[in-house]
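First, one chain by itself in structure tokens, the form predicted alone.
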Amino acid sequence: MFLPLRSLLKREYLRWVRAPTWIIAGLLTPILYLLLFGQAFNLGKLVPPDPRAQAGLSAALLGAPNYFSYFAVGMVGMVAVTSALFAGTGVIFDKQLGILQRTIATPVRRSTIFASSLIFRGLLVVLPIFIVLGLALAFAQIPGLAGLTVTQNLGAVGLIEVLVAIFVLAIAFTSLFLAFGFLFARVESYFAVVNLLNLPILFTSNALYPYGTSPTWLQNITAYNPISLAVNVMRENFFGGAYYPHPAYVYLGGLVLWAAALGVMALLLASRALRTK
């Protein structure tokens, strides 16, 4: 299994590096969000310098020292969605060009074909996440720019929880969009569905803005959103857990369940699609 998997991963890599425009655009988009939206939309300036008002703001930001720090961690969820959104397009193009049919004709397990797409495209989702977090931390050292300020001592356990949350979130959304890639035969149908899901998934989470003013029904949805679960793990480790009803490992467990469910769904759809070729 290892040799076919390595060959398929190599093919995915070669296709990726031969499209430098797509690579650069994919990395620039989250960077521009940090430089423009994150720097311009500063909720702290809307709150008077009163201790009670500042305490209310800190509670709304779940302990983050400023809005940019809150937003920068939330960008992990946004990058995961927007980067994974293109995961299924490669499958559709392979169908249309006949590449998938030729791959199926080889003595390679169907699960290996699916695993190669999931592993490589999942790593492509993780890459811009680390770039965004690194830049957000670097901004804190540049005069005139707001940056990500970590106020909690991040120990070994916390670091592991953060890394696991990032990788599991990437796998969860890569699985979701790969499932649609195997399900649809035309890229127009694919983007019609994923664009319909993209914004609701993002804006029913607490990634970009505090959700305390939302109606109760929306807060209930937000609490179980996989993006919310992932960023809760990170924020609790970065800023402390005073404003969270559960420890970080509880949110991480919920995220793992989401990833497992989406992974099984994607594998079933992929197996069915590959079996009918």
Contents of the next structure:
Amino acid sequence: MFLPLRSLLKREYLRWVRAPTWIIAGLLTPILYLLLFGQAFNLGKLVPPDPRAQAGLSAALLGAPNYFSYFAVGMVGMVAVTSALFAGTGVIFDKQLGILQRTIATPVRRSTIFASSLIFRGLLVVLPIFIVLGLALAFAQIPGLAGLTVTQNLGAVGLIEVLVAIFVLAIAFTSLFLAFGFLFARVESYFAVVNLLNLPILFTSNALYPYGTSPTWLQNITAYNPISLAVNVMRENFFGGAYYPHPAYVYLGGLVLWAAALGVMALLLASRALRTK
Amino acid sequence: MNSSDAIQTENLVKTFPGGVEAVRDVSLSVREGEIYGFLGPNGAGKTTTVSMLTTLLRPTRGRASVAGLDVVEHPREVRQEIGLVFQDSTADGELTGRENMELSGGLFGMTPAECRPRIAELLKRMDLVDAADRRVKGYSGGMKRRLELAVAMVHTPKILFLDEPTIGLDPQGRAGFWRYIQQLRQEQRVTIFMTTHYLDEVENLCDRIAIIDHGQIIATGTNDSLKERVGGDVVELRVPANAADISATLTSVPGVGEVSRDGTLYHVRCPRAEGVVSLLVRACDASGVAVEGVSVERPSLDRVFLALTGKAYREEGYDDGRASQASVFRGRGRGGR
Ligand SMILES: Nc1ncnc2c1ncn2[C@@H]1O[C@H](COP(=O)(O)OP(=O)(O)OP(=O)(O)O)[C@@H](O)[C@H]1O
Ligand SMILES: [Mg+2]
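Having seen the form predicted alone, I'd like the form predicted in complex with the partner chain now, please.
The complete assembly is shown below, putting the previous chain first.
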């Protein structure tokens, strides 16, 4: 099982490092978001500098010390979706080029084929997330730039919760889009559906805006959005849990359920696509 | 029915959803070490048959065993024993030839150390040493086909399936490819099951041939036995218009069947033209008739096929009597039926 998995991962890796445009664009996008949106939409500037108003802002931002800190964590959710968007394209090209057929004709297990896609595509989601977090933290050290300021002492448990949230979020969205890759035969159909889902997923989350101002029905959806759940885990650990009705592990649990459900869906669609007809 | 058969099928049937009966009833057996040719026009059911034998499609009915293993009950074990060259190239263009071979070895559970000498050997055999570390997208058509063969052989399969492996190659490339196949067979003791459109292509290569049409095998046999059914080769000798009639002399040449004269042309039928041509020319010389031109017409699949199915076609209303050989195959492409 190990040798075939290793071979499939190596192939994915070779294809990836040989497509410099893909790498550069993929890693540059989150950095641009962070620089442009993060620095420009500094909502904090809209609020008068007196301490009461600033405290009100911090409450609206659910404890984050400034909008950039709030936003940077939300970027993790946004980057998870936008990087995972492409997760299913490789499978579709492999179908069209007959490469998947060739792979199926070898004794490799169907689950190994699925696992290799999930692992590699998942890593391509996790990588830009860590770049975003790293940059946002670095910005805080540069005078004149807004940056991500962590106000809490994370501790080992907190750190683990944050890391698990990031990986589980990556698994959830990679599974979702990978599932469409196994489902569809054409890239056009794939992107039609992916584009349809992309924005609703993002905008029903609290990644970019505190959702206190939205209508109740939307707040209910937002509460269960996997991005919201992941972001809540991180924000509680970074900025404190005073504004959250549940401790971080509750949100983490919800996120794990999402990932499990989406993972099972992807696995089912993959085994359907890889089955002998 | 023999347990040492490399491939054996019994009444194999594949009906696709929507009711297309791609394979209707195929029973065949391929002996170990044999090169078996599977001939048929477009849409005959060749690829579908190969797909069932290679566990990529599930038979609707019937049984098939490959390397002594049932394809439905032991698909993974079957896959371990076979190599596959598809009708379309399936190597990854972004990877080098060597990387494609390593990938294949890994998928068959070979360690990099096990792969390395095997790959080096195959690259040498296939004349791909210089191109081994270039990306496959830059390969020529012939190189790609050779690479497919090399990739299929990395894990030392017992049985090699080739589905129209020379498609898209020029005649030279085709001849070259067949040399590689012959070499492989000699050196690696592998059983080969191959499909093709061209009888001439398998003529010097295949030990036995099956002809399939409409999903049914309509003839099996050796190359010679099939050709005899349509009268074998025809040698045409062009002579001057005023030359004396030497039909009797030509008929007496060993290996010659029927002789007919049509103006300045003699049509000489013989099971195999090789060796006979020079005897015929010498016979003409000896009779004082100057030979102005010689041509050999080999029975094409079209002729064998028409001879075997001529009636069936007309019954199905493809053409009535005017059935030119070409039109039989045209209009019956993929999805045409
Ligand atoms: N997946 C499929 N679904 C429905 N019909 C199919 C499918 N695959 C093949 N067919 C049909 O089955 C018949 C046999 O096709 P097959 O590909 O086996 O022919 P072939 O002998 O390999 O032809 P060619 O020489 O063109 O490769 C054709 O009529 C084809 O249209
Ligand atoms: Mg075919």
